[in-house]
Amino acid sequence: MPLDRAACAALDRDDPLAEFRDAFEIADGVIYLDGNSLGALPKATRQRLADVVAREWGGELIRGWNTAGWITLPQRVGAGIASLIGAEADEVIAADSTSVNLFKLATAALALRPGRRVIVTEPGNFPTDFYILQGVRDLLGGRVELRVVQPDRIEQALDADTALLLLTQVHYKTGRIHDMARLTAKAHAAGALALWDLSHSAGAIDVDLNAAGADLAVGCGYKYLNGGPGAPAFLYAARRHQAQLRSPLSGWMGHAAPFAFGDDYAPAPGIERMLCGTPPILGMAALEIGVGIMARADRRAVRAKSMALGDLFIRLVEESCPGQFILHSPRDAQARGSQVSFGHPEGYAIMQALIARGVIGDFRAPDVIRFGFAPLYVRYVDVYDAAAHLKDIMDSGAWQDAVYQTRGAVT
């Protein structure tokens, strides 16, 4: 029997996650599949950015670096982090963005591997990622090897000159998890390090740095840790790493000793010496809530209402939409983030109609129409009532109209 939306909001009242979407801001009639791209709002980050604004800004002024804590803000959100994602509290912290962080930690393992010269990697992967490890290739005026493979290729493309593996673990486009354990094992097997991108990872699947041997990892701030548009992104980097890495962007928040206004550098011991500038405080204010959120909820919960939120989606847009779509994500649930993709060579169009009428998700060229599941805040009905509106625009022609076909600047 085919699955309805009254069964939809019986599921919904028995959600032991329930409670959290209140804690989000989502206007009537929206239905967010985005959170997998910028995470909603949380409604207490409203009145933590009035307070840091009016009160410690307005009020201590540069006092707030003391009397606030600002300055402790980057360990503190980073260890927040690192419950989310399997690591010890001194060996995450909020920094910058995710591409400056990638193009730290991936100089500073070439650092730790001399003589190797091999970066691996897979076609693919997210832009940024390939963009900045092609401008470390050409900073060190082309004495790094790039080597893009395909997945079903990367163990046999580890070898002895690597000295880096570099992978998303959640393919922003297809949702597919990589086997970060396994991976991670054999790039030690060959001798080379380990570094993670978790801006699909962390607060949507379980990931558990430490137990898979990982050595480096960075993520972003905005996605499922709800920080707000363009907060700041995390690095981690492994106990065992940390007096021997070397920051390539080595300024004077990562110095041993900043305020003493040395003219030269040292590395601060431990995770600080991958900080570079100034923290922005608002942004990271509003990450600590978002962060602060996620760490309450349950991870299995968590977990396992974002696989059953995506099977449920694949399996409506399926039986009402048969042969319509090409599904790009696994179908396996264990396999897949917390993301579903589907191709249709209209997609475009058909996103801008699902948004029109409040149906909120992303597009990915060339033809990719993406939905996230961030299971503190969308509901099993949520996830009903969009599968039948896509019948409904694929049903009528809706996404035919001219005003969808034109593509603004974010897509």
The other form holds:
There are 2 protein chains.
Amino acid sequence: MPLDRAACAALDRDDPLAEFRDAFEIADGVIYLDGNSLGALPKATRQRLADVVAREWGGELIRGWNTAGWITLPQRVGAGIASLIGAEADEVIAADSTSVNLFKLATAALALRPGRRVIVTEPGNFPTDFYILQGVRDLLGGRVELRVVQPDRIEQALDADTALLLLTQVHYKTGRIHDMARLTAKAHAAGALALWDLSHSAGAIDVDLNAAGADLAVGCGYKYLNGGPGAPAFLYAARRHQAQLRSPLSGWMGHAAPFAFGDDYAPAPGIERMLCGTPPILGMAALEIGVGIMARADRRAVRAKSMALGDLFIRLVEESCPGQFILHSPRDAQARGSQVSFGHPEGYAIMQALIARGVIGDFRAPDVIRFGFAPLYVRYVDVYDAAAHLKDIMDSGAWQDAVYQTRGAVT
Amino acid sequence: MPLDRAACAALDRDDPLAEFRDAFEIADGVIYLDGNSLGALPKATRQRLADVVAREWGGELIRGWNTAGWITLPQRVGAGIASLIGAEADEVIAADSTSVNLFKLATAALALRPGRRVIVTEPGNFPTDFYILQGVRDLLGGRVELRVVQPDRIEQALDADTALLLLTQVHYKTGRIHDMARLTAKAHAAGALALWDLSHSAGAIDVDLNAAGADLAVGCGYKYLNGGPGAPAFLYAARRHQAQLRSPLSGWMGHAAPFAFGDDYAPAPGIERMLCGTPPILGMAALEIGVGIMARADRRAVRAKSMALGDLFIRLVEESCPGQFILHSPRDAQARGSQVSFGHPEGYAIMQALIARGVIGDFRAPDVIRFGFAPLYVRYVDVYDAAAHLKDIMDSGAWQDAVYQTRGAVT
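Having seen the form predicted on its own, the form predicted together with another copy of the chain:
Full complex below, order starting with the chain above.
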């Protein structure tokens, strides 16, 4: 592994994904290491959104639902995402937010396991997963018990009362990867279902839901899928469960015949039954562009580069700032998502100083600075330069001047 | 009331809202009478979306949550909508879809009325309202009973078991207006809460939630608020209820401190607690433009023109096509929303023939042709010309050639 900038530039020249960087808008002077929180803007999205607004909405008006294909966007985008996560095209649909989709699937899973009331999950992961489970528990009262256990106790926590295991595959803060296949098999051995949150894994690491035997999944459209701020999320339901799966959010777009305007709810036959309200077309159109770019990239090359970028950053930071940061991410790239997190008591100020220099990562309480490496647009030289900036900030004490101005960022 | 085109043109010249038409893109040759289903494109939205995409997302990247004010868009848009529906700025927030918001508020209302299990509603209205209630009932089992009664039986159906009255203020098909103040008072007299769906009333008729004493409300962003296809919806909760109101969809954006990333859910103090996932910024930005235009219009002028356009259309159709259509909407403009519906056994083909001529309304099974009159961009001459096209289609039998090609349209 090279440690000088010229060697990094050579890696970029040999990068089989190098051409993809040009598909994104990255401003001069910006090193964007927060694609795990909000993916960068694909250049094609500008034109596509202008077209959706002016030609489709402005020109077609209500006819756009048919003539512009709006009505099938959730399925089309879902099919594209399916190709990234080891699912069949008819097992994934784009809809609502990750949080709303978690609610749908967690409640639906409970109904698939009558007589079982326990949901097993872990503490300290991305909060909305746990918040949603608390909402489910509070709504359903005694019918639900949350069993919250540390990662190393998950297997023992699965028992004959367990309806569902809900885990995030890649930890939002540390990047630690759960073994989806093994934990899903353990859940199944206990008679439970497994629901995976892919928010930090879809588009970032190899995900193969069907090979792992996963039952249900949700994920985020605005991180590695580059769908834009607050992009629609997605959900997956294995085909074998779809006929029995009922969404508690039984809105009209999940109806078997939404335009018949009948009084009685009858769920659509397939994954469409998990839709609820009218799909957000502007967001769906943007997400379709992002997913389309990711779908054209070789998945093995994406993962290989992701690991290499993370390894490079860890090595550079540890060599240039020895003893100053605690690595919070797995050192083993195979066990790590496409992000690297370091701990430092002054992490917040250090990240502000980096951002002031155009090196955009983010901070997570209490002390974590987090760097995401989106392989489609982050270069080896970016990693080199980011580490050099970090060293300079630490050596000069520049972080002490950092302005405490941002309220926070959306993961 | 004049019946020749010149007189209609004179009405347009005197129209105090005439200037607003230029704020919208309406293609030459199109008479758009479906703004009750999908509002027209505001010209300013093109530039605003281009700016959100290129400058805010592309340029600011993750920083946009703060620097571009994305994080407060739901509140800002909600405050704008509040000004249209007789609510305080902190009583309304833009979020999710109408269907999802109905689920949140219906379940939250049940919790506010412990010991009561009945939700009273009417059949035959826009289906998603009823579908969502069926989902709530199925999820909560014996804790909920739906009491579905014809409109003239609503008052008698409210009793000591009633937790909630849920009604759509303006009927999606006929345009009939419910008396919100009277029915809310009746609900309160029975000890129940009242939840109003404003999808076909916000921006179309005078809505005064607080004067009516309404407890809760939801509504649609893509009809008269011109927010674009699948725009975010909104919800209202009277200030007196907010501290007790709990959303079952307890996602991270409804948390008191979403960026603290703590494990335990604690709802935000105000209306923000009804947020769930990350807000859809592209849709929110477009909705903000539409709401902003509507907020600049004089509400009394909007309602007066709405009634005049509907009256004119009814008169023209009945005089030019005598005995051919059955008026499904209230004849009294005071009792009618901003739309007029006629019944005809060949309604579907007739509407297709109209659309082929650029007169865009829509069809609702089994026999209803529906015409919406968005007062900001529909002119008196448009109404005149639409009626003339309808007469010509009926006189010539042109509707018999209409192509049966569209699958349906989104209300």
